[in-house]
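Single chain ahead, written as structure tokens, the form predicted alone.
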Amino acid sequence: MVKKVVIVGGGAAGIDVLELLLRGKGAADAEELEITLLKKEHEGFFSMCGLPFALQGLYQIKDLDLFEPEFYRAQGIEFRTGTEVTRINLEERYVHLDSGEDLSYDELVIATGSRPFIPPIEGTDLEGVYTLNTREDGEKVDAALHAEETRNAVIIGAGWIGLQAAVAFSKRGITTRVVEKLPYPLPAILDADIASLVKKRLDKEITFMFGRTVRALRGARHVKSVLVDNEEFPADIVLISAGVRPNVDLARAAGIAIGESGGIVTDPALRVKKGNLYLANVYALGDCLEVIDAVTHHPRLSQLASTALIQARVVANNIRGISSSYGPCLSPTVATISGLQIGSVGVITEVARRYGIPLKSGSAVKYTRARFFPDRKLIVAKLLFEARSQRLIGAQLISEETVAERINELTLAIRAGITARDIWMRERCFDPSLTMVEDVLVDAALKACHL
């Protein structure tokens, strides 16, 4: 028997779950089935996450394509692109695209990804006032970055995206000015004190105006200048990079439930809810998707890639019959600004706060290798861990290396409930062209503890 596989969307958590289930094609006990694909856009696998680096002059957008839609189609795929979907009809187990076709299915995947949040102020639509969320916003950015009249930017937040899209006007010679409403960058990864070292990075590349607040953008057609509270700037491009929100209206419209944090509701299976009841046959994952943090056990979203790849699995499993669940979640994050690597997993001390749980912190800064090697760098850590248990629910690096390997580890760590005493106590290995004979994690931790 033949199973009809739906998967709406074509980022990386829909073509996540075409790709694992392409995998299993082989397997000798794998149910045949048959695979659809919608999207909107019209290339096949492209990498969103690479376009800030492509700003940069590192390469081409078109180096971006993974795959072509060919690819797909190639392993007999229906990889539609183009295509987008009006409505779901749970009941009769079909979608309906714009084209006016009904398509039916065995088992429907919702991958329809997130879309960029656009303040509510006047002005965001005129030309030259972008967002950097698909292939075709980085390419207009880019053409904008090019142009020789384009001499003044402005950024609206600064997140890393935002940040890393900075660093790119700033490398073009470009005066750029972001303007963020909290007192700090990166206030959703980092907690002030280490975000501090972020900004004195950038000072010499990028002018911050923190605290502030856009209240329009101006100009006839074109944009021409921005109002930060009661001041006017020059802005020949404008981005807006104030965050994503689910992009979750279909399933709204179909009568899925959408939680607290605007993201679907699934249950481990991630499978959708309707009423009081998760449908069997109907999964979501990726951006849209509201997940539970591993540390707080509150409803959040957590609008990675690498999020949507683990999320992938389940659901691959899942259509092949082999049951499987998705955990609560701790969104290990890194990100390259500048030269720095920044990296953060867990909870931040506002997050902490926030939900009532008390801490201990330390922080630390060493060298990456001995101190006597050439090419050490320095690294800050700062440890967070849960006052009563001394149990590691959270990490902050920066470095100019070795920062994805540590949060990768201390993902695990917060995984394993460790404890403050756990670190400092542990056995490492040891060469002074790699690594410090007592490491920078042992002396955030025993910071904390105040030993």
Contents of the next structure:
2 protein chains.
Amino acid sequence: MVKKVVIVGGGAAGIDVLELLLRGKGAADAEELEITLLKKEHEGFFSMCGLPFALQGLYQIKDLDLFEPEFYRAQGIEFRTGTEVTRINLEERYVHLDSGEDLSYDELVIATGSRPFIPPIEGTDLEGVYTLNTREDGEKVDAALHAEETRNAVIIGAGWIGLQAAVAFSKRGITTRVVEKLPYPLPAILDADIASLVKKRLDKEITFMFGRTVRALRGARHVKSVLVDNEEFPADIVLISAGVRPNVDLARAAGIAIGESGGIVTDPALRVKKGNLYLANVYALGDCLEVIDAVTHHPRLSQLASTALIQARVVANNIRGISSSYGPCLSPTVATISGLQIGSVGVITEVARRYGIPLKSGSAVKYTRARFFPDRKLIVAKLLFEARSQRLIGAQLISEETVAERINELTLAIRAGITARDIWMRERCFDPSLTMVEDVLVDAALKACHL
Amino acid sequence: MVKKVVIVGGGAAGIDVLELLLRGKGAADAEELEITLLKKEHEGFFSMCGLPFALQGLYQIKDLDLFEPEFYRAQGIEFRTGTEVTRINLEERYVHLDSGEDLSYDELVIATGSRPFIPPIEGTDLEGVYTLNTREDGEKVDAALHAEETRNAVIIGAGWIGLQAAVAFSKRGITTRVVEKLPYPLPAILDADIASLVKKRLDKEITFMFGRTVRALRGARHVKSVLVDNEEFPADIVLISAGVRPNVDLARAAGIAIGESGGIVTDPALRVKKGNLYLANVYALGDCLEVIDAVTHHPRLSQLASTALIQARVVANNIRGISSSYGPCLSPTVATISGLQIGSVGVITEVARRYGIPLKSGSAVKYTRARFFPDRKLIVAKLLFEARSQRLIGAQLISEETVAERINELTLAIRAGITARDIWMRERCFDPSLTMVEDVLVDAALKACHL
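I have the form predicted alone already, so could you send the form predicted together with another copy of the chain?
Entire complex below, previous chain first.
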């Protein structure tokens, strides 16, 4: 029997499911699948995460087109771009398209992603005001950056996208101001003390305006200035990077349960909920999904390409009849901002406080390699432990090297229930060209728990 | 009451104990300690691991003098260099020195380290024949490398030291041959397939002679040639880097138990054994110690500075009355050879076979960063899983970046009982500038276990 799979959404989440189903296609026991992917956008598999570096000039936006639609079509996939799903009918198992067409499914995958949050202020519809959430956004911003008249920029929000864009804007010689309500950058993943080090490093190239609020964007047709509290600043370009919200309108209209975080609720098999039932043949994943936090056990969002990949394995397996489940989430995250690698995993202090988790935390600064080694870099580490058990529940790192792999290690450490004492006593490899014999993580654990 | 601690040996192991005891000195509950460290050599804390890079010209040998003896003496330590212990009297609790002096102790720490293995062939006592195990060795080799008449070198053994020295010799323009009995380099930590990639990379700068045996070193007073099987090669300098053996003569003469690996036997508190008893006040650690392998559960050696540090924590704690124990050992190891980072942890295939552990293994090659990212490097990973449980028990990595931190992550993974499926399903951080969304370790796990 041929099973019809319809995937709604062609961002990382939807395409990951597609790719994993294709990989399984050859297997002897594989049911025959007829797969349709529906996406609004016009490209195939595009790497959104690579966009900020394209704006910085490291490569072209077109280099991020990893696979064209034809690549999938040649493998027998109905890969439909420029196509919007306007309604899901769960009872009769079909989706209604903007073309008027109805498309029936046996298994439905909802991967509708997220959209930028636009603050409710005047002027956000002016020309020259952008977000950075699609390939098209990227092309518009890139064109604006190349325009000679672009001299002054205001970026709203100092998260990953805001900071990476700010570096790109500055590199083009544009005077760039970043306005952030909170008193420091990357507030979702860093504590104030660690974030202040990021700020200090970036202060040379970006003008930060922390603890300040954008009240309005002004201009006739094109944006000309930004009102920050009571002060007006010139702006030929404004980038709104104030976070993203799950795209759940379609799911909500179909009666699918939406959680307190704003994401779609599922069971561990990633099957969506309607009323009191989890639907056997409807899955959701990616930015539109609500996950459970592995430390707090509370629902939240995890809008990362890396999260989507793991969820896609679960969905693809379940569609292929291999029972698979998705567990609570630590959401390790990392990025490079102007040569500085910044990483975080687990809870930050503010989240621990919010959920009443008592903390012991310790920070240390050290070299990445032996102190006599010429290429060594500084590294800052902050580790958060649950006070009673001394189990690791969060980590924040900054350095010019080794951050991503250390975040992966710490993700595993949190998962494995590692304590401060375990960090102190565990074996690490040593070579003076690559590590210190007594690592910065050991120092941070020592400071947190006075070992 | 003042407690007299005598540490025999001033390599990494002995000095780590010293440093950790000094750190604990300020504590309110700390017993007063009178610490004596006895070492044959004339320097304070010297980084042996840094020596190969000094020979390569990255810095001077003197840069590796991390702390002079005076540094410790100023803190009240009796730091005695140029002093050899010739006998230990366990019954009467004193050590006898080459000066004729007897030195009593309450707690004794045996950190006598290791010495190079010298193959039983003629000519190893000729001038121009060196080992690389002490600062003095390093200075002699450095001087020989700078001598104009040094044109041809033969290095016996293709382990870490042999390869790192070979790179240093080649950089000085010396024709360098590395002779290794086994058919590939780094046989103690790499499988043949992974080692062959190292060989391929180094073939440009080093002449390897694998599967061949040195029969004799020839010359009148100074070495002139090396007989390899039946072929003679010119050699103005010969480096013997055929492994090291634990220095246990002193311990053995005192009646302390020596294990099947040739190292000193201890209990988990690192207290030595005599007859049927573990001695409450005599500890051993470092290169002279026998450890238990965490995968095979069989005794072996772990002659690494990083191993010594963890053991030193156990010894220092126990001396201070804080009960502490040392567990089975994974011995993660890493080094840079000519820009190539090579790492290994857990068992290799040959060890698994020797102990009858059924294996599933998988290798993969991938980029370290997104494939559209300009600075990406290739990375090769081989993962070894116990066949039935699919638990990770060994890993080997080669790349120009990220190897050391990945080895630390994999050490933790083995320790935590991670399976191939766990690797496939676990969260990893992603940013195209730093990682691939689907990591090389995931690919290797997939290949090993056909997930």
